[in-house]
Structure formats: structure tokens, C-alpha cells
Partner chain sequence: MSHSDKDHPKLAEQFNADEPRVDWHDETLWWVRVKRDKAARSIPEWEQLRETASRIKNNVLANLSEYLIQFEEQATRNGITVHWAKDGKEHNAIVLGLLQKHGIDRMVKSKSMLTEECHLNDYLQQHGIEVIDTDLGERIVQMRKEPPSHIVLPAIHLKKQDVSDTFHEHLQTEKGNNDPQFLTQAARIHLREKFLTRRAALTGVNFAVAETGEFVVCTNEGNADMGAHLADIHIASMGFEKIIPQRRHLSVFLRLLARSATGQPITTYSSHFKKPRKGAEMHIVLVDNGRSTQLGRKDFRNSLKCIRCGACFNTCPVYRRSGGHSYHTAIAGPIGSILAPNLDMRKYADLPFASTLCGSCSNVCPVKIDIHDQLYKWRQVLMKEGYGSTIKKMGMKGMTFTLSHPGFYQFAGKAGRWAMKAAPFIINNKLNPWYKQRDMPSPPKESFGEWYKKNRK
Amino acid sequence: MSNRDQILQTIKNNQPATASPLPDIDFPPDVSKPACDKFIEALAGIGGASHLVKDYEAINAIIKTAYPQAKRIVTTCAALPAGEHLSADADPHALDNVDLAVITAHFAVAENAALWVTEDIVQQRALPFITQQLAVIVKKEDILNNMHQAYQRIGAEDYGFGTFIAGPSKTADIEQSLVLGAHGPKTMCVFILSGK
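In the form predicted alone, present the structure of this sequence as a single chain.
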């Protein structure tokens, strides 16, 4: 018997008689401040920006003024008039020169400014990571308090690809100096649709 097999056999022979109960992780959400306000603060803390907007026309106006240098704007949001609309059958290799990508998110998480996106709404999973700048649209009522609520909402949802995105790409590996745009988008802006 090899050393590996001996170790595995020892572990198998020394299992506890009964399983320990899982810890209670049903923490009540922090409601001392509205989830939207907490999300905006958390996003600013990780290098992102946010805009409270009432409709897609307001988003379009901000894009025109905030990104005048963007030559190629790609969007997966059918309601947004600005930009080239991306389809699911688009070649991901053709996204290498995207200056600004505008996508939607299923929901956001206030405690860490994460946004949940799946392949069905980003069309091409490379898009939010290959673009120079990223803008995400989320409805105000879809901002959850914490990750516990996020995982409850995802539940047993069936998706081929899903990810949480929080802020622009960043690293602090070199001399613990924060660098934004290290491995992906240099900036990230979140448009919060309030409808008011």
C-alpha cells in the first residue's frame, strides 16, 4: 500500500460517528441604511462610480458625456439606444477593441457592491472582462442587502456561466499599491435605475 493510500485509509477509518450540524448563517440584514445607499458607498470604496437614473435616456445622455473618447461601445441592453448591440452568436475574438461595454445585471449586493450576471444577459462571457471600461445597469429594487440574500435569490437557478463582478479590475500585489485596471476594465460605472 502506498503512502497516499495509507493516509486516505486512515482518514476513512477515523470519521466521526455522527455529522456535526451546520452553523446557523441566517443573519438578519443590516437595515440601518437603505440598501441602495450602502451599495453606492461600497462601490465607491472599491474604485467604482454610480449614477442614480430614472430611465434609459438618462443613461444614454451620461454615456455620451462621460465617455466621449470611446470609439466602440457595445451593449447587450436592447432598451439602450447608444452603442452596437451584441448578440449571443457574436465572435468573442471580435471584442478585443471594445472601449465601453454596457451590460445589465440580475441584481446587486449592497455589502460588497457585487453584481450578479449570467451568460444569458451578457451574451458573451468575455465581454465584461475584455472591455476597457464597463458600465452595468441594475434596478434599484434589485439591490439586496447581503450575500446570504444573493445566494437565496440564485437558489437552484440553471445557468451555464454566472459571476459576481465588483468594481473595476484591481490589484495591490506590487508593493501593496492599489492599481486599477490591472487585468480587465480600467473603470466601472453602475447605473441604478430608480424609475423616479
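It should be emphasised that the depicted structure is a prediction, and the values quoted were computed from it without experimental measurement. We call the rigid core whatever largest set of C-alpha positions still superposes within 1.5 Å between the two forms. Numbering follows the first chain given and starts at 1. What changes on going to the form predicted in complex with the partner chain:
- The Cα position of D24 differs by 2 Å or more between these two forms after fitting on the rigid core.
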The other form holds:
Amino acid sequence: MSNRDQILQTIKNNQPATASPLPDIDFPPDVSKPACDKFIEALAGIGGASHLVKDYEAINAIIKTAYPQAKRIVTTCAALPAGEHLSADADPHALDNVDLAVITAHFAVAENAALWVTEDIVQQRALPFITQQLAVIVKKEDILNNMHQAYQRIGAEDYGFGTFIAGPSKTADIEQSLVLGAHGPKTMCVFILSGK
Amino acid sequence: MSHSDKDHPKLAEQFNADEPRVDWHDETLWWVRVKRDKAARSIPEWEQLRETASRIKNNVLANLSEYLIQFEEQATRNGITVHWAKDGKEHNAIVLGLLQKHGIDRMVKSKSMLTEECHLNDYLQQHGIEVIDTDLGERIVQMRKEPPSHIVLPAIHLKKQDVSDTFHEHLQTEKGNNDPQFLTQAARIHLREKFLTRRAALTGVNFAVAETGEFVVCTNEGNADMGAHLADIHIASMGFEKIIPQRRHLSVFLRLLARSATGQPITTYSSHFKKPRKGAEMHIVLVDNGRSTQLGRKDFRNSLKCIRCGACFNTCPVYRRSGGHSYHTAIAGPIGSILAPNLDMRKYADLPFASTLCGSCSNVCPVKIDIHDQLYKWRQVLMKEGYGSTIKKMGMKGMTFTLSHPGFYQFAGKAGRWAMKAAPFIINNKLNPWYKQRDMPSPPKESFGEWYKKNRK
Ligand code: SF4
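Structure of the form predicted in complex with the partner chain, given the form predicted alone:
Below, the chain from earlier opens the complete complex, with every other chain and molecule after it.
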């Protein structure tokens, strides 16, 4: 018998015989506050910043003034004129000197300020991690309440890589003092597109 | 560092030699526990979430072999290569084989308690492979040639001046600069160079989804992603109990994990790896290493539900005052004390006794493992299996007391749980048998009984 079969056989012999049906996942969303307000609050709590904006032009204007030091700005958002657009075939190592990446997210989650991003919209898996600073654009109507809604929205979607990003990279491994910017972005800002 | 000739009470005594440091350790972990409480309380359906998570995991245990086959099928279809290892040795050999096949002799690794359990780093080093741990806490302890002392906070036993000294020695940082911001920046520069130059990355796995063949890795630092997305080959090592049935179940576990671990609403990154990057390879090693045996132990199989959040460590009065290294096993704390004897009863006979059985661990566990009951049951098994003399030889003052007065601890546990809510300072001091045993504090002005009578209304 192969290793695999042996392991599986022992597991089969030893796993409990009692049936344990899967529970329902039925958690009503907390609607005590508008999702957008909750998201902004949660984001501030984990070290992120947010801007409510009405269109891409407004985003452009803020990027110009808020990141004066940024030399290399990369964006994967087609609607954004500022910044270099990335090809999916680029060598991810060449992203090491990116100062600011501006990406879009499929949706955001109010309860924890996480944003769902997949490979097809960032082009390069490494981009949101290797950049020194990160800005993410999300539509206001795409702010969901909780993680259950998030996975309902993801459904059976096929992706090579997907990630929830919540705030700048951080560590508290030295005496539990929080430091922003462990290996990934040192800052994170979310543009909430309200359309009006 | 080997502790083979040491047992928990002796090692705890060593840790207790530096009293202010022990106090700091105790208070800091308690503070993490308080943050967890705050996060839990912010979710009205918290208890229902725990119950749901626990029931999903029960379902996993009852259908484990089927889920693993399904996962293998899906992952393979996604282009991931699946390997099976019956023990740590096989796991290590598989990893080495993959690296050698690609002619790679340097690798970055993000946090994986499984590789600690398998002693992968030592093994690879013996075979000429350099491994760099990239989690900041793990990198610190790696430089110091120490094992992590906590599954979530690997360097929690160290103070910032220790880190400063270590970095001064290894990274030539300014001597005496203890600023965490400065030290983290130094590590960032040091490790970024590694990420950019290493062709292989190994990560752990938090959850693997049978339905889709994807696996999820959670970090705050982004080190797992930095490693994996820049490497030609990504190896993920996983204890097979990390499997969950469906993708939507991630919603339950991701809501619980970080809140239980550190009080954060979610880790900064929850990365879902489903297919290898174009031109790169992705491998997953499914490891048994005693897990199938534990699955067959009716009283202890629930320990396999663990999602490694570390909440039971932070709340445990014994862990907080004895430190992770006193458990002389990769996974310390209450849950480690249940997992270790399954692997080697003789070597770890002391661990189920490193507990007051106060039950606080079971109360915080996000997947509702009956941790303190299992510790109690292990004690009985160990006595029955003839390890009583081994245990006695350890000269465990507190332990003999525990054995002869189980009723006291049950009482202390109940009262303790109540008092922890009402007056945590009492637990941290007078009621905690660990504290008492250590330095006999001046007697309280009124006995706990009197205090309780007066304050219970
Ligand atoms: S036993 Fe429970 S509380 Fe302890 S680490 Fe595992 S999941 Fe967390």
C-alpha cells in the first residue's frame, strides 16, 4: 500500500462513526449602522485611512497631493489616468521599487475593513504586498456587511489567487508594540467611490 | 535548544528566576486576552459562531478521509501537486527532494508550527539548505537559536532590549537602540533582500477547502505572500486536520481566528491559494505525524479541531507564568499539553499536569475544544499506563497536590472563572496556585471566602 493509502486507511478506521451534519450558516447582518460608516470606522481601527470620493478624477487629485514622495506609481485601474499600467507578464521582482500601487477591489467588508482582491484585477500577485504604500478603490455599494455575505458574493468564483486585505502590513512581535509596515505596505488608503 | 532532560516544573523554575520579566510576560498575555474579550463581545452572535465552528469541525473529523480525497482531487485539478507524509521524517524528505530537484539551497519560510513539530530547519541545514524564517518573531528567535515560545507570538518571552542586542549582533544595528519601529525597519530591509533572492518559499496552511482544492494562509506581516509570490516554487506544509468542507465555511473561521488570537477583526492578509502562478510550481504536503492515532483516541480526538489561535495560551495562568519553553515541545500551552503526549507519553508525561484545570482555556476556545477535561483525562491515562513513577520523579510539588485534591481545583476553577470577570487581579495574584507556590505573597487582608461573601451580591 502506498503512503497515501495507508494514511487514508488509518484515518478511515479511526474517524468517529457518529454522523455530524454540517450546521447552517445563518447569521443575520448587523444593520445598526450603515455598512459604509462601519467600514470606515473598522479601517481606522486597523491603521488605514479612507476618502469618500465622487469620481476617478477626485482620486487622481488626491493621489497627486497625498503622495508627493512617490516616484513609481503603478495602477491596475484602467479608469485612472495617473500611474504606470502593469502587464501580467512582468517579472514580480521588478516591482521592488514601487512606491505606490493603486488597485481596485471587488468588494469590501464592513465588520473588519477587509477588501477582496483577486489575481485577475491586480495582474501580479506580489503587487499589493511588495509596494511601499497601497491604495484601494472600492464602490460604495460594494461594501458588504459581514464575512458571510462576502463568501456568498464570492460564491463558486474561479481564481488562481485571491486575498482579503485589511489595513497596512503590521507586526507586534517586539514587546507587543504595534508597528505598521512589517514586510508589506506601510500605509493603506481606501477610496470609496460614491458616484455622486 | 534541547530540553530532553528537563520537565515543566524545572523549566518553569528557570523562567521564574527573572521575576519582573515573568510579571511582564504574565501581564502582556493577559492584555492580549482582554483584547480578545473585547473583540468577542463586539459580535452579538459570538457564541453561536463558536458553536457553528465546532460543529463544522465535528463534521470534518467524522468525514476526514473523504474530505482529504476530495481536496486532493480538486487541488490536483488546479495544478497543485499533493504529497502525503506519514511522519515528520517523510515530510522533511519530501521538502528536501523538491528543493534538490530544482537545485535550490536557500529558502524562505513563513510561520508553520508543523515544520517546528517536524524539526524541518535542523534537517535542511544538515543537508546544506539555508532556511530563513520570515515572520519577524520567528526570525528573532531563529537568530538566537531558540524555538518559538508561543504559536502566534513566537518571541513573546523576549524584551525589546533582547531583540536590540540580537539585531546588533546579526544585523549590525545601532547598539542600545531598543525602538520597536527602528528594529522592525531593520528586519524589513534584511528580509526584503531574502524575499527577492530566494527561489523557494515554504508556508503553513490555516485552512484547506475540500470543495475547491484551495488553501488559505493568514498573516499580519505579509511574509507568506512576499515569499510565495516571488518564488519559483511554493511548498505548503499542512497537518491534515486543517481541512474544512466548503469555501463558505471560511467565513465562520476567519471571523473567529484573529479575534480569538489577538483581538483584531481579521488578520491583515487572508490569502487564498488556488492555482500556481504562471510559470511557477505549487506543492502541498499533507502530514499525519500522529494525527491519525489521535483521531482514534475517543477522549482526545477533539484536539484535532484546533485552529491554532493561541487563545488558550494567553488565558492560561500556568502558561503565562511559566513561559512557552517550559513545555519543551513545539506547541506549548494547554493545547500542546494534549497533543504532545499523543506523540510520546514518556517524554511529555509532565505536560497534562502543567495546568490548574481552571477551565479558562475551554471557555475561550473558538472551536469549543474541551481542553481542561482532556488534560484531566490524560492524567488518568498516564497513571494507568504506568507513567506515575516518571511523573513522581519530577518532584512536582504543585502536581502532587493537584492529584490528591482534584476537588479543590474544580472549585478553584469555577470560582476563578467567576472572579476573572469580576476581579481579574484576584486571579492574577492570590487565587492562582502558581503564583502562591512561587513566592508566597503576603496573605490577603481578607480571605477569598470572606471577600466572596461580601462581594457576591
Ligand atoms: S485549542 Fe482552541 S484556544 Fe487553543 S489554540 Fe486551539 S483553537 Fe485556539
